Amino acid sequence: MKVLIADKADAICEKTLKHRGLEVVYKPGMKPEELKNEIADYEAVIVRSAARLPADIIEAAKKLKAVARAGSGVDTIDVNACTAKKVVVMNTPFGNTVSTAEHAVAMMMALARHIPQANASTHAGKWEKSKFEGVELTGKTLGVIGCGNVGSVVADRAMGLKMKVLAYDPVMNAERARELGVKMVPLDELFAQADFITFHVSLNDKTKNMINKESIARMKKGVRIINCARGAILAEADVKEALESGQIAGLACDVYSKEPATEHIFFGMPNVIATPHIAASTKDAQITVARQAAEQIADFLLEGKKTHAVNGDKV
């Protein structure tokens, strides 16, 4: 059986698949039409975030049995189209957890102390000490929206920084909140109290544009926002307006509604820190998710085993 690796992945991915006796073609960077033509001969495909699998490409995949996402988010894959064709879609939700959480914490600290801006200024030969007065994290309140795999690690690290952590997560129970040491609150209470807000939720109908004019108005004036989840969680035009007015003091953003984002309304704003969707991009995480995705595909094709199948109950 043949497996297509359609995105850049650590070499351990191809090595693992071949070790399990599968034929592998490594072909990242294909354009949609190229991928549509290529995918027809494969029983499985592995992707990251660059290669997209919309319905027309899934329809062209005549032999396809399984898709693995070397990462957690599956919004670049038409899961419904896969389910209709009895194609199992799996992800690796734990492989990049720590890397993503650490990036969110790093973004929060950079936001609090204007580190990128101060770095650029100093490299330019300026000495603008008073311009970059920041705030301490100690004693501040962090609102974590989505306290699952990544959010719970962010909460743990924040408590190590002596922050108070409020959590909003509709599926988290009180016992789990006690284990984590966070206080569960309604979303409006989190907005009203948080000095910093970080998002660790998937993109769906409930989370899309959840940060808009109405929700921003309920936030504490001068709130700082970190988004290392999905760009479309923010209604970006509304956030830009709030950044200009000072309602939002700063934004640290790793994700955007359209990627790659070579142009964006946030770019060039003095109170925005922007990175190019690199929260999970550590050597450690990429080795882990590449190996896990390969093992998942091999286990399914050779043994029928489903691991972290997002549509497993329907296929």
The other form holds:
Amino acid sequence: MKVLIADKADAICEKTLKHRGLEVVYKPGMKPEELKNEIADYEAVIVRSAARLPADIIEAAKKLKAVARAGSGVDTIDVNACTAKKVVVMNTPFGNTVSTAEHAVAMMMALARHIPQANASTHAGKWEKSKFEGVELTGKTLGVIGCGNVGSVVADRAMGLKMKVLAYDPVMNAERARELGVKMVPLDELFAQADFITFHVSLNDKTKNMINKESIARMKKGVRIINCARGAILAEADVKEALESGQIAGLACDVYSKEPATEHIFFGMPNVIATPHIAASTKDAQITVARQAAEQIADFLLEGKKTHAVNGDKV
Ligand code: MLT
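Now show me the form predicted together with ligand MLT; what you just gave was the form predicted on its own.
Up next: the whole complex, starting with the chain shown before.
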């Protein structure tokens, strides 16, 4: 059986699949039309976030039995189209948790102290000592929206920085909140009290555009926002307006509604820190997710075992 690795993945991915006796083709960077032609020949495909699998590509995948996402978000894959064709879709939800959480914390610190802006200014030979006055994190309130795998690690690190942590997560129960040491609050209370807000939710009908004119108006003036989840959680035009008015003091953004984002309404804004969807891009995380995705595909093709199948009950 043949497996296509359609995105850049650590070499451990190919090695693991071959070790399990599968034939592997490593072909990252294909254009959609090319992927559509190529995919016809494979029983399984492994992707990260660059190779998208919309319905027409799934339709063209005549032999496809399984898709693995070396990462957690499956919003780049048409899961319904896969389910309709009885193709199992699996992700690796835990492999990049710590890396993503650490990036969110790094972004929060960079926002608090204007580190990227101060770095660029100092390299340019300016000595703008008074321009870059920041704020302390100690004693400030962090609102964590989505307190699952990644959000709970961010909360833990923030408590280590002596921040107060409020969490909004409709599926978290009181016992889990106690275990984590966070205060579970309704969304409005989080908006009203948080100095910093960070998102760790997947993109769905409920979270799309959840940060918009109306929700921004309920936040503290001068709130700082970190988004390492999915770009479309923010209604980006509304956020830009709030950044201009000072209602939002700063935004640290790793994700965008359209990616790759080579142009964006946030780019060039003095109070925006932007990174190119790299929260999970550490050597450590990429080895883990690449190995896990390969093992999951091999387990499924060779033994029929489904691990972290997001449509497992339907196929
Ligand atoms: C994920 O969904 O796992 C992260 O956003 C990482 C990525 O897409 O590269």
